[in-house]
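The data below hold one chain only, encoded as structure tokens and taken in the form predicted together with the partner chain.
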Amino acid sequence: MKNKADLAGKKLPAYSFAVERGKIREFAAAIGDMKEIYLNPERAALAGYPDVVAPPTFGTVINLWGGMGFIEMCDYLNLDKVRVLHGGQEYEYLGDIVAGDVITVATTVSSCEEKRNMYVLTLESSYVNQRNEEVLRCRHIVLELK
């Protein structure tokens, strides 16, 4: 496909998710991950928390309900989603993600580079809670297969 490299330095458009308990306990269920902290409350408040806390890779749950879905994020970028397969993914942590926080995202696309089968996407997100402070960033890499 060409024209990929343009792609370097690309803003997706901002958004802000909602963390809610149920969406915590109902990503917590799905990767069958039941620690308390998740899942309630009152045992979230003994650990120290405001509330319960979003698992580790709770990021993608921000990225894929409150920003673009899967298929829209490869019509935006121009990717053939059927060759799209998910490269690795990188979380810094900096702070609690817990029930009640409103996250906002900026992502950007930080490089393009084009290998012998397939082209290396790495998007680049920052995400901030309603307080201004910086709690994750993460790097998304995606591959696209010739």
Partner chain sequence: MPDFDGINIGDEMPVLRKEPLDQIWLVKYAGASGDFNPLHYMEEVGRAAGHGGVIAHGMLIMGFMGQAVTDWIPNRCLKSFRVRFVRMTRLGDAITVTGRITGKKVTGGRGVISGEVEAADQNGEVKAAGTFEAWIPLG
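Having gone through the form predicted together with the partner chain, I am curious about the other one (the form predicted alone); can you provide its structure?
So it's only the chain below, everything else dropped.
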């Protein structure tokens, strides 16, 4: 692709991820937040959840284990892998993600701007559970140096 601006509006292939108790436990341990609602189904039930609940930023686990890998994403968007940097990421929480959910993620390149020495791509993702409830939105900034 000669003109990176043409990336705006491009959709990445959607994917689904089955949320498991083990992945929630691993992530809670990795971030050092061992709340009982992340680990113990009975404690989660007492707090009103149908199963253990995922900690904030669990969307990162869904991306890493369910979506395209870094090299695949760069190839799909025609980005130079050695010039790509993570520019930032933010989440908007709309509901809970719990063990047993199947989350489907749809991602679109919402913009691609050319700056002095780089391209700035904004990817926006919507995370929807098996009940068709949007539970999370993510905005991810990808930088490609010229």
